[in-house]
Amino acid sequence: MLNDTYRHKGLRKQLAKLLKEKGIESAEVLKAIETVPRHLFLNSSFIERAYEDIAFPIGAGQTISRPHTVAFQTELLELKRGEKVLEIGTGSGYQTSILLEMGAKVFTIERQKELFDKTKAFLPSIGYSTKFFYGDGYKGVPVFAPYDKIIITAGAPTIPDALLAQLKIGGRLVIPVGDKVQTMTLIEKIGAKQFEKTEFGEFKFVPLLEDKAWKG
């Protein structure tokens, strides 16, 4: 079952070649997902197109993002050996992946515990391992704070201050922000109470889901 062939090997090398032809120039992203088995995050139904530019359903409602837009996400992070990053929505594991493969120290937090179980099972078994926490991803997790960057996976409709209170002064926050549509949206930290907002292209991502007895 967690076979990684050199043809699997071969189409990686040509998916991060697509992503560096559409814009993604960060060498350090691109032998990331050079080096990633995505195949091993989907469902066995989808295994033979793991390596297009393409979403696929990971069950409980949710999915695994192109691999363009966790690219994007990822270089939007600027992420630097060694620095804490707070994820929200683990989902596939996929993503967490990625950024442990950049050596990131990652903490990550997922809504679902059908997916939450199951990635905590699967990332060690393919020599993944990092801290995985199930809760609310608008909460944050408080505990480990202040984060050099955090990252959302989800859609969400503003920019929870729970998660702004958390990130380090000179961090950086990256969060698909809009409801049926998102725009994919930088935070960069300069002051205690003082940020810089860049905003990116549009993107279509599943919804960030909130405790519903947790309406802010």
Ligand code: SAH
Contents of the next structure:
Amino acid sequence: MLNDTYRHKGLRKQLAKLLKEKGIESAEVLKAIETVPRHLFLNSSFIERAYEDIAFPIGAGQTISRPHTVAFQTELLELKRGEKVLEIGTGSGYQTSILLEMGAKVFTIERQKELFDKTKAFLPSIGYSTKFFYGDGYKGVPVFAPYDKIIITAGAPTIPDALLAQLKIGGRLVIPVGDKVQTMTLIEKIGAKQFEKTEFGEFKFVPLLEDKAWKG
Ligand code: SAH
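What would you give as the form predicted in complex with this ligand, now that the form predicted on its own is on the page?
To see the whole picture, the full complex is given below, headed by that same chain.
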């Protein structure tokens, strides 16, 4: 793969080991972390630190999440190969690539034009092809619904109803809910209008912005 080296591969192995120590158990998630070349998703000034467990700016005031956060959310999805996943907040495309690497069919949506354009061009260039949408994630992508899994990668004040409606019965939705800090929340859809909620620890995300705040 373009600009990937044995040194980078070694650093990824160490990162996967660190995430395991931090409590990530899924072998499939750890394997994906070991495979996706995170350094290629960062501005060149951060490349040296790409395999530390930290977030970085990716432009348009947004960030690529910490690897631990990506792994934690992905593990909660309990993804199986071939499942349809809706991702809200494409950003750098790193989380998208982790999902693709695990064999998911991914539909990803981004509201910042600059990031949408950049990532839509970049991901296929490193071998990850998927469906990109430019728009408001609060509305989801109803034409391809229902989804087996839905992942929201920005902090949401509330859980959008449209996304709950687009989830399959038996499906899982993972969303950080809250204002300044967010509680990682898992929603399991157990009936057409029945949901079970489980809350996990606190995380910090950039906000999921509504249409009215659109600056893109
Ligand atoms: N998954 C990304 C994380 C990016 S941060 C990665 O791995 O890099 C969250 C992203 O959500 C930002 O790119 C932000 O622009 C986007 N976002 C915020 N509100 C949104 C909305 N309503 N619809 C779609 N994307 C949104």
